[in-house]
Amino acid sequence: MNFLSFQCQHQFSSGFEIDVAFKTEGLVTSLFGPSGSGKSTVLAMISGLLSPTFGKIRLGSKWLLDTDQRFCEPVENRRVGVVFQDQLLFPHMTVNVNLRFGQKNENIKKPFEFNRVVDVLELGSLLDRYPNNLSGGERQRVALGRALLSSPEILLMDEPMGALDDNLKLRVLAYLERVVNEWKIPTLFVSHGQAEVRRLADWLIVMKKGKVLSVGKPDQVLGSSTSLAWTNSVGPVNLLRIEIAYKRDDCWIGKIGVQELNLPPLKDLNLKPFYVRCLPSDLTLSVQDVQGLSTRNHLDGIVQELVELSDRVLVRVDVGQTLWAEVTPQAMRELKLYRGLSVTCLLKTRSLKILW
């Protein structure tokens, strides 16, 4: 696999100053921050469409960028795909224009194919039609594949699902872990949304003011205290795998491990894994599993991290997977709560969103 290593710096007229040195561990990688952060910045030097003051950039074995030794991989030889968030389609030109417009470089020894870009994104009904006749989604998923068919070595997204609405980000999100499933592309996207990260990125790097703040896997990086994901936000976002589903007399049951999850209607049970997400504060905790009330879901976890803020406190708890919930200062003394307690959550059915 080739791992990405970036360290660059550069100062803008405006005075912004980017300061920033990474490496990729893992095959989809995000960069996490707020606007004016600097994340598309560094992917412009990792394309090339930017000369940082210094920089060292490294893709596998691969030099893109080595100030010192004066050398800069030309934009057309770096084998960078990149997506941006408005698309940039030729309108003039139909999706099949478009899209073969990314097979222009023909040194390339395994270019990918044609057909299946096609296949695996379902352009195939749409190659005849023009991008102002399509949805952004359409649009998006053209952009995507013209991008793979320059048969890239790196995928940069920035902000890919930025202009979409919820339904349309959902069915995005889908193709990009399909695009990643199938050709194993290590992957860079900007992204400000906890679940699009928590979902595709199997590391992260969050940014602020041109530096990087903190590295590591998601969960890891989003629980920490002083993640730039607790400020101006209800703090980690649920998202909880659903490999396994199934109907139980009138309700929908999934499967978490070999605990159940009691579901939202379901509309289509053939369209799996699936997603449901919800907020740490629809979660309650009981150091007891409790009967007799009327909220359904009891899974029982361990408390792995306690993140104290201050008003809040937010309880890190494996479930079979992550479940953050969110409980006063209070509750949290009276409960006793410790790294290595057995707690119950208890989650409302209907604060469940499905997310395919």
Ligand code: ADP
Contents of the next structure:
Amino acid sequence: MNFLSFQCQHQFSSGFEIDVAFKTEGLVTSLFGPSGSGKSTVLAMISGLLSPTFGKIRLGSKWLLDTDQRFCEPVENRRVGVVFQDQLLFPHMTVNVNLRFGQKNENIKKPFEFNRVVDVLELGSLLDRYPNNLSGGERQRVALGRALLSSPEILLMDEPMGALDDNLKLRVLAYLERVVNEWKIPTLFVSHGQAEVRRLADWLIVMKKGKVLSVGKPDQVLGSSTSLAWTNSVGPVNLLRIEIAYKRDDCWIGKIGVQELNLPPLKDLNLKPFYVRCLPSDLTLSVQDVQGLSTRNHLDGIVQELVELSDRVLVRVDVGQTLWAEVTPQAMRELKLYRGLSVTCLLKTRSLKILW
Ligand code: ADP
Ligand code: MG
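The structure above corresponds to the form predicted on its own; please give the structure of the form predicted in complex with the named molecule next.
Entire complex below, previous chain first.
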């Protein structure tokens, strides 16, 4: 499904130029890229807060902008719900009043129903509270609820979880997932987190310096070294998707294709699929069959790519899914790593973190 097609050019007086074109695929699209690459500017053009010099924006079957035709839909007529990182809720109004602010029901075929929004976001117990007495995660849920109650045709979110710590992020992410599943609302969200992109997005657009750097399915785009161009300092994060997990004797096992991965204890075997995170530096590569090691996990794979950075080498290995391993330049030479080589990835169970 293509709900948004976007093509705009604009130059700020500061000299910054943005020239971006993309079409979305699927329901949830993520905009990704370093600070200053123009992500918020793209959202401002869609919501109508900024009119680009040239451009065409189509949402569903409706044009929001077509400078060739001198057409620009005014902000107040655009049915766009916006959620920012630092949400501006009215401090002197209760959650209830904040939620009802901007609520639109008239002339809308299927408005979002107040009680349903409150249920899905579990806001019932918060209705009489004031924003200052809410946690960061609760404030984001209220903000999301308020955006939904304007009955938008698209939800735009600018780093909605940027200000939250890791645990809270996961909880808000779970609410976002519920919202998308419940209302099937097209969503475009700006994110810095590879994990949240992989979990939530069907489609990923990577931006850099006002241009689109790459576009595609999140796993493919994040698994390629193009997107590493800007993550040099942090490197890639390994996320293995586990569809099947079970307990054998006293061990928890997850399947990666036909291979087995020993997992840390799982609280709930029914929560599937889930992701397991590990860092490239947690992996050891071996070019020989290894035995007699205490490391439990041996995943066989093929080297796909070597990315040489100044002080280390990132090795992309296909084990059925993509795994990045980090080795020293000396290790690369001694192991004689090359594309197509069969290797074994050794991974301590303790270095694996279950994400959900
Ligand atoms: P991102 O959201 O990816 O961090 P932004 O879209 O906020 O990036 O900004 C991209 C660039 O555009 C920055 O260099 C910023 O200074 C510039 N910019 C954004 N808004 C304006 C504006 N209203 N006037 C001048 N320059 C702006
Ligand atoms: Mg921004």
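Positions refer to the first chain, counted from 1. Computed from a predicted structure; not experimentally measured. We call the rigid core the largest set of C-alpha positions that still match within 1.5 Å between the two forms.
- With a cut-off of 2 Å and the rigid core superposed, D282 has a Cα displacement that reaches or exceeds the cut-off between the two forms.
- Core-superposed comparison between the two forms: the Cα of M45 travels less than 2 Å.
- After superposition on the rigid core, the Cα atom of P329 is displaced by 2 Å or more between the two forms.
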